[in-house]
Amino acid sequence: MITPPSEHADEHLPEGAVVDGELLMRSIDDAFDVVVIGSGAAGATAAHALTEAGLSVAIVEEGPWMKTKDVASDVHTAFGRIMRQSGMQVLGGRAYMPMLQGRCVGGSTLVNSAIAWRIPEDVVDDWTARFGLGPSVSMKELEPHFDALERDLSVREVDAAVLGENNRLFVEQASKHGFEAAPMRRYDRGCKGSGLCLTGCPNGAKQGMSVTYVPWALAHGARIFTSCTALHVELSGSRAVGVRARSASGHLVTIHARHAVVVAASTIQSPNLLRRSGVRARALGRHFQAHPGLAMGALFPTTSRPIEMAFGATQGAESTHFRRTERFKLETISLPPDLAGARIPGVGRELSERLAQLAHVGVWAAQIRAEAEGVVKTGWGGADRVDFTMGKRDLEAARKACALIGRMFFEAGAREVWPGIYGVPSVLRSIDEVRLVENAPLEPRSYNFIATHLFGAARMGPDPRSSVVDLDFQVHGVDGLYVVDSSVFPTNLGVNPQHSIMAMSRLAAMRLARTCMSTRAIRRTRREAS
């Protein structure tokens, strides 16, 4: 396998491998064996596997390519360039919930924390029991792909040298509470602890898709069309035959697919793209799930050891102890000053005094394995829209997680804890006041949730009446049209999904590659016979 030095992998590409839709001056009409829509975790993994199998591949990416040398450290600049709607996209429902999605080469892998969790075995068992996925999607089928990903992308535990105080303190307090916590396993090739995962790694050490599988696929002969929005998949009868896109400069990009179109546009965009392409599955857009997350901050005495969130792994420690029983996962997150400022209570002099003590602020978080389901649909003007409202049990899990974080912070020595929950004081000053969190309202609008892990709006299953894709990831009733992102997951996972998304995509791509190569061999035999 071609593995260029990771820090420079997005800088040295074959001539003609990148078509920049912002600079495109004419319409394009081209043809490839497979067209992949999306260059995030799912799309890049599929493209790389398909090119390694000897197929010609085109990647269509709606956003730009942010090279390592151009990564901006301030949130406003970074989000404006590489996040969908500059990070202002929201889930609708009883309460608006911000929903963060990368819109760039590499997708959300450019701006996430590169956390690598294999899909829990109990989740796979549930998919088999309730949704009929086994044995096509099983741990036995997925393990070789997890193994390959971990070799390719240097999955390892956060090094102690870059763990950072925010992470170290969390692990220490979890141990005192009697539950297991540990440094995270991440896609990491030489993390320097810059604390800037959320705006893009300035050192190219985080093994996101823009410095790994995308350039490696291009080195194998793939071509990427950046800043080109996929309008629809072209169908001929019941077969996918290509993709129609429009460049940021306004030109039409038509890419014919000799064998297949692979959709990896995300849980939100993939269902609506399928709709625009004429897919009318009953389950399309339904069964959307998420891991709503929320964070709490704490201020430690200036006489104590500084937290210094500016140094260390952005997210370096976690606990899945409560994933199955209470349906939440605890983790750390270091926020840059322009995001941390939004979580600090107070105005005027009070706020200024807290900002001046930012080096002594820690932030810990919980992601909720929500049971609620929502709907992905098309809104006004063709915009993507999601309706999603958390249920009572989900809110009880969130409240319990917040109370636990509050107690842990005080026991670690915090002098203030900031719950960020409506109906609860904005500043808690003693562990006794955590009882106010324990009695917080069970109302979605009372919490500052944010959604980053999205699942299920093009669910996989054997029955076309209740699913969108079959057990080989092909859309029911449409030959040559595949979906490989987390929209095919029947449920959420309770752990960070990138690793599982990539393993599922690689499994799908390898199966597709075998089908394509077999078809190619049959066609060659027929030509020779004639």
The other form holds:
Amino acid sequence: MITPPSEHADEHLPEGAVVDGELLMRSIDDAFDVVVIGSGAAGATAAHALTEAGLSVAIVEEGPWMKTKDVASDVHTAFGRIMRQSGMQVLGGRAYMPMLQGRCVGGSTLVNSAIAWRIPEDVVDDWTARFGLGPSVSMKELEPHFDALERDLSVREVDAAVLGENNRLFVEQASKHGFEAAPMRRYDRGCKGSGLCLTGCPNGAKQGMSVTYVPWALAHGARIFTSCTALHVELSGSRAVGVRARSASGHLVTIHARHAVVVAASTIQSPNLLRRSGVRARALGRHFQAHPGLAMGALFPTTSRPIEMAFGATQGAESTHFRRTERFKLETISLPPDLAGARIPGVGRELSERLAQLAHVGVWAAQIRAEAEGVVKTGWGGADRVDFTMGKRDLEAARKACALIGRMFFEAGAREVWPGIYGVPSVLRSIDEVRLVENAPLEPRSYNFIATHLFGAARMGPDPRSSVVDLDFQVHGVDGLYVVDSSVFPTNLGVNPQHSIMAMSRLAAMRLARTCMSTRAIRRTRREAS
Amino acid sequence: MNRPRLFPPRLAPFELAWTDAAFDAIYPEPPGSALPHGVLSMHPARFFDGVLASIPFEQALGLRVTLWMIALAPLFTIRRLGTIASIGPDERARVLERLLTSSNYFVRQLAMSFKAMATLLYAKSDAVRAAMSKPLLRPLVLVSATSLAAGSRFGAPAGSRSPRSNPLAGGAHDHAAE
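Other form of same protein, the form predicted in complex with its partner chain, not the form predicted alone:
Everything in the complex follows now, all chains and molecules, and the chain you saw is the first one.
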């Protein structure tokens, strides 16, 4: 096991590097080489790469900076401070689907499980074949970036000492079922198995952006404007020249960009920010995709070895065995009591008796590589809206995954399985009852999906009629305006996307840095000549 | 930062009473609970009022509507004239059960969001968290709620087997999606 650092990287930041929009008492007008909007996986990675290349960078972040020492372990407090809409954001469509997005320094990397998956080769091949991305975006181009990220962020398999019973049991059952499952690879520098990834790591062991690339970029001279909402990108003719933002205290923040504006505000926010900035592309907001996830709980006998979700990696084991054939990925997830309680059947005494046995509850989940596409649009009062309805094939995949999980639970010795599907009893008591799940309704409203991985809506491609950004991540027809988050992905991946988002962002930033440096050199030569 | 809003207005005294009653139905005091205490001692009405004041308008409105739905549900679920605050603890639990298993998607989703709110507050208690995290050394027999007998008008959706005709259907929460 690696020993976590005794002092967290978010504690000692360079003087003046953080401008807190909650405390700002006046308007600001400043200039940098590049302005990056968003400090999540994409924005922080881009900012770090750009500062390393010698450019001056400003980061505009809508949310606050939740320092490691201030992390709250109760969901209500944590979500209220660091999640968009206090964690109550939903996708619309035939059924509502909660959508969790971090709105803080580090974005969702503060509240996710830090799972590192390189983009699957078949996805890159598909992007080349159907969307014309190769050779600009190819495994050969991306691999050096994956290597660098894995070195920087200490990607490693979950240590056996902190695997925990929920994860161990999953691997064991998968093996009995004859398919491959393994401990996850995560951004981890000394995980203590506190099971609190979803509310922020209290030990600073999870290598999210708020303890890595953001402070490292600040150490290289970047400045971050926290709690400042980007209103729009300022365009001069067909060129991006800056960003206009408003601080939480109500003051205007104007940041001029000498070379470029990099948008990394997430799949939902980036398209709407481009719209507000005057970008008019036919594909903008379209082709939104997701990995809707479903979690199932099971109660094990109190006489058997306890599961104790409170200890172990929050998400520590997974299987991609069915990713290509059935379009789902299986994984574990340890839910804190605050979230588990709402999903456990019953009220009153019945609920309390199940909760009293929470140490004997396991939760396993499936994320579906949905084929459905949605639309990101601007709703009433300028709010972000997403319409997304899963199709029949997606629901069939979900149902199959649930049935498989149900079987695995019973074979592992569960007394009760809680499928959480309307049309199926909420408590199954024997493996025979799993066939009710196999025949569950193919109706989106019957399932309790949650959307965590979001893609598309500002697709990359060579043709401006069917895409928003070109093969260098630059918005078609707008010089100096780049989008580097997962909104440029032409499709979803079938695996957790943070690693791929960061690699794509790093690739984009390195290319942009080269362009900026050569432009800077040309300007310098011209100045000297004149 | 989520700032307190002026509209919609804070909960009225009768809404506060409804909130206490509805939260109590989900997490009652012992002996109606296997956990150390109920949620009432944690001032749920004050908590819920604070949540409504700090979350975005649309969500606050949704939760407020949910409160009214639960408050007036006894009339539609168990045919009792009165609000959630004016009926007994057992009946409250039955009302909540029926809402959570309603065939109407919006009703059960709203009821589920209310249960989630109650859980967020309840899990803040150190005593409750400790009780939940501690492994049990002996089996605890689960109580099967009998309130959802077959024939409930909030039963199975069209096309699915009725609880009676389905030999595999469990006792409580038939066709629920909690």
